[in-house]
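The chain below stands alone, shown as structure tokens; this is the form predicted on its own.
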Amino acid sequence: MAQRVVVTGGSGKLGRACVRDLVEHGWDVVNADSTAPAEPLCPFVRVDLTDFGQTVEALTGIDDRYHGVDAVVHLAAIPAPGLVPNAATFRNNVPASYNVFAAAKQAGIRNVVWASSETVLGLPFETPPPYIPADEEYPPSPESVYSLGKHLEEMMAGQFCRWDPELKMVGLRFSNVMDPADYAEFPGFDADARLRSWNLWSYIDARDGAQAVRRALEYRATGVEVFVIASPDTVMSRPTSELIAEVFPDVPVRREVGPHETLLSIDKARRLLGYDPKHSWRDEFRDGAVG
């Protein structure tokens, strides 16, 4: 039988992406949002995440639609700082994701996957990271109240996995998320370096972004684990190397990069998460998809 994922955020962008991989891959995929997707693709149920009872009730079965949940992916949030005040951010996001965690543990949820955010890596990198490319192995560095709510989030998760040896919560940190049709923007970028400098030129195919969910659910581990997921390319058609010479000239350079490979670096979630992202926005100008 298959087994039943509760995606939360399932009607966003990401969201969206990831309820069609894990119905493509065989999941049982109930989405949990406060808005309807725009595509039915699995069933809806709307539910307001900072209510704890809410919260618990979707992730054990609401009435003959849905009874039982092995899996929880938490993507929903206000995706961004500056969208609304920052008070209004962290109370929206931190307790949600509290309640999601908790509501998780009170249903004997033991697979945890969910959305923290390439920001905890300092961005924006007004101050320069520590070394390139960026990884997973330096401290959280949050540069705004959106960021420090996801270093948060990341903290609560090693304490929920200290009271349960036995669960698994996977933090993955993606980056700008993009669809197909963002794309037609990316060639305005190479005329100043410094426009897209504030993620080291990085971006996530929302597609991509999915696999990686899909992957860290069937990731075998216990305890807390937290990966970069980017794409393997930059949002530039400029070389990596010349953007690191022109906008980061004295930052080390630890490793040799490829002509346009990311500054965000997927070693880890390659290594650990079989992560193998398929889709870049190169391939969408060369097919004729865009502009």
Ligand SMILES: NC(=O)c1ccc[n+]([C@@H]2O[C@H](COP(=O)([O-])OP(=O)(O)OC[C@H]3O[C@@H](n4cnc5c(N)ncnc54)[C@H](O)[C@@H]3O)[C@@H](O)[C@H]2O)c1
The other form holds:
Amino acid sequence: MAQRVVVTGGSGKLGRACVRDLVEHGWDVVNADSTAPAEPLCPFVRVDLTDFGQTVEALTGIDDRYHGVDAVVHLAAIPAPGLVPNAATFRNNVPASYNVFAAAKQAGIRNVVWASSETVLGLPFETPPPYIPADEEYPPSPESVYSLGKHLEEMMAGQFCRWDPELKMVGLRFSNVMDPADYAEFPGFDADARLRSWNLWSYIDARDGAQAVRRALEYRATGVEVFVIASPDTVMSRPTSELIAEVFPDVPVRREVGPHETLLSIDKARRLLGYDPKHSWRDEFRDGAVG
Ligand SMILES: NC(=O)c1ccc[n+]([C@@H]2O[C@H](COP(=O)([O-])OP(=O)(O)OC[C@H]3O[C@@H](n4cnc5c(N)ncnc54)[C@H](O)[C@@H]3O)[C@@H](O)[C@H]2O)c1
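What does the same protein look like in the form predicted together with the ligand, given that the last one was the form predicted on its own?
The complete assembly is shown below, putting the previous chain first.
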């Protein structure tokens, strides 16, 4: 029988791609979001995840809609700093994540994947990263309240896993999420190396983000693990080495990087999750999808 997964935030930019990918790969998906999806790809439950009771119901089952949930993908959040005042970002995101983690515990769900963020790596890198490519090995340095929330959620997940040695929680530190329609903008980034240096010129194609989520669900492990998830290349046509020399000349470069390789390292995700991104904005241009 298909495994049932509740995707919170399934109506959002990344959520839509995840719901589609999981449905296509045989998962029984329920979208739990406060906003209805533009396109109904699976059953939808309108839920405010800042309310614990609603979250428990969403993760256990609602009347005759569904009963019993095997896994949770928690993406629902205000997805960036500055969209609303800081306290409002914090008040939505952190309690919603606590509620999802605690409701999963109550429901006996031991497969939890959630969206962390590249921001915990120290974005916008006004203080440069300690080395390049940036990876999961150095301590988080959140520079915004949004990012502070993501950092606290990673720490919270660690404690939930300590309480239950059978639990697996995977935090995916997504880069800036892009749909193919966004790629028309990319050539405009080239003129000014500092326009996108705030995240080391990285991005994540939503379809590859969805692949990472699916692989994280399939990953057999216990305990908490975090992964940087980015597309394999930068948003720039200019070579990565030239960009580093211009903007981060004093940052140690730890290994050789390809001509357009991302500087948010996806080595760990490739190694442990088998993450294998398939999409690049460069291909979309070549295929005439944009521009
Ligand atoms: N967009 C990015 O560039 C980016 C980068 C890194 C990490 N992330 C993270 O990825 C996740 C998804 O981001 P996105 O770009 O798809 O965002 P989005 O805004 O497109 O979608 C988020 C969804 O969550 C829902 N939501 C928010 N608060 C809720 C609540 N309290 N109860 C129920 N539903 C709620 C919204 O209705 C929305 O549909 C977020 O956790 C975000 O922080 C996003």
